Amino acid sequence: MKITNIDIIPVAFKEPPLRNSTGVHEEYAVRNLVKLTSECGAVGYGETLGGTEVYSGLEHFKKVLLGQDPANIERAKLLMHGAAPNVFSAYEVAMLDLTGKILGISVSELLGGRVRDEVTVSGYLFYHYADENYNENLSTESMVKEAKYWFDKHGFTTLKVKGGVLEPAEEIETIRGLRAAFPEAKLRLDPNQIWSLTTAVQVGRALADDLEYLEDPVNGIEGMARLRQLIRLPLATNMCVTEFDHIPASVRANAVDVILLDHHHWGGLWASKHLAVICNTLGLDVSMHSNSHLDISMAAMLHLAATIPNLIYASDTHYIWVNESDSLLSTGKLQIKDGKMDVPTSPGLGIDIDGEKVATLHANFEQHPIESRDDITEMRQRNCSWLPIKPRW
């Protein structure tokens, strides 16, 4: 097996104006796709973050991977020494997809085999402005109403709120409103490090009986460690422990309870599996982080989640916010039923990419060539006096 051709394809797809602590999502989200073709004509796909910097990194390493065996991940890692994790991860997923298709086995089998055939996912809820598809959601009442819509559609048993948007007291009321509406659901709140320690203590104590965990309420390992001593809620992170080198300091400080896997940021599917083993050894739990993504990343996340025994929490995903018309799959979007997604069993990632749909989203990118995500500028276009203050409360 040899890789004979590599295409890097930037794409753009519509997003609602979703709010977060740094601002608001732009009208289009961008991703970079990797398409590998083998000498036998088989094709493998990977997906990663969008933007010029990532695209340049993907282009830079094309020359060292041409002619290589897609099954030899470790050799590729050596040849790509110095590559950013989000660059290597896209190539690794594409290599695994290609290898699986050639050998006739799924990516999860290549990763050691599935321990589950379906993956529980969370309903990822955002405050947001109105657009052509959604009414404005900037209150407890509207959040509960929208949560009921997603619950009726997908049967989620875990709901996550992207916080750090409204006054902390209002976000407390949002969680309490969701608890009243969904008494059996597991709830999460993620304010993306926008609170001071004092505010985080107040919120953490107020919601001690309502949340499954509180994600990144304050900045840094030291801040999380101090907070953990003052509240009894588990603390999760995808912001203060984002590299393997961060783990020793986090453990010494007793800073977090849950580390969120993300193969895009941790350097691929195998690296994420290694992270899960380390966490298990250290008595830490693991969950799964998400960012705006398309079907290729969704499939890769499902295969990864299927192979990790100690992934005991529902996995986050932005996938519900992707329009059906922006799916890359010939069969349409992957389905969520009863809060779960089936792990594809066909060879490779187990999804059928429609080349015409890829071309359409690439044409979108050419019309909207976003160099990097910029929630701050987009927010200032709506509110010129808005500033990215941290901590805000």
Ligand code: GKR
Given for the second form:
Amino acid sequence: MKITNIDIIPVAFKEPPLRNSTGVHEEYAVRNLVKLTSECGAVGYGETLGGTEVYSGLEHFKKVLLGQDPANIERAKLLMHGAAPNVFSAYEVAMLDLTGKILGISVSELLGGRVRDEVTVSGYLFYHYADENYNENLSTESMVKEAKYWFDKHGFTTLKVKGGVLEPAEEIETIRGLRAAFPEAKLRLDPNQIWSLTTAVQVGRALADDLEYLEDPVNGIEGMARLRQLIRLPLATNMCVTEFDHIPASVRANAVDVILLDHHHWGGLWASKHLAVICNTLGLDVSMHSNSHLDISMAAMLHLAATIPNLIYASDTHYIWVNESDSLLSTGKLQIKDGKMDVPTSPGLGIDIDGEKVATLHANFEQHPIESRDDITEMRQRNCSWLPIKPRW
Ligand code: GKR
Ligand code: MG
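Same protein, the form predicted in complex with the ligand this time rather than the form predicted alone?
Starting with the chain above, the whole complex follows.
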């Protein structure tokens, strides 16, 4: 088995103007797709972050992977020494997809087998401005209303609010509104490190009985460690522990309870599985992080989640914000029912990529060749006095 051709395909898809503590999402989100072809004509896909830096990294490592065996991930990792984790992960997913298709087994089977056939996902709620599909949602009232819409559509049992957008007192009200509207739901709040320690203590104490965990309320391992001594809510992170080298310091400082896996950022599916084992050994919990993504990443996330026994939390995904018309799949978007997604079972990632849809999203990219995501500049188009102040409150 040999990789005989590699295509790197930048794509762009529409997103609503979702708010976060940094600013607002641009009209288009970008991703880089990897398409590997083997000597027998089989094809495997990977997906990773968009932007020119990642694109150049993917292009750079083409030459070392051409002619290699897609089943030999460890060898590829050595040959790609120095590759950014988000570059390696795209190749790794594509190699697993390709190998699975050639062998007739799924990626989750290649990763050791499924411990679950469906994955619980959280309903990822954002405050946002209005666009052609959504009314403005910048208050507790509109957030609860929109949560009801998503709940009716997908039956989520866990809701995550992207916070750090409104005054902290208003975000406390939002969580209380969601708690009243969804008494059974598990709730999370993630203000992306925008609060001071004092604010985080106030919010953490006010919501002590309402949240399953508080995600990245304050900056850094030290900040999280100090906060952890002052509130009783579990603390989760995808911002202060983002590399294997961060784990010892965070454990010594007793900084976090939950580390969010993300195969794009941690260097692939296998690396994420290793992280889950390390967390288990250290008595830490794992959950799954998400950023704007398309169907290939969704499928990879499902296969990964299916193989991690200690992944007891619902996995985050931005997938609900992808328009049906932007799905890359011939069958349309993967479904979320009762807050769960089926893990695809056919060979490889188990999804059927429609080449014409890929071409359409690539054409979108050519019209909107975004070099790197910039929520701050986008926010300044709406509010020229906006500055990326941290902490803001
Ligand atoms: O999409 O605005 C966003 C999120 O804030 C994303 O960029 C984060 O990476 O959702 C993510 C998180 O911090 O959990
Ligand atoms: Mg987060």
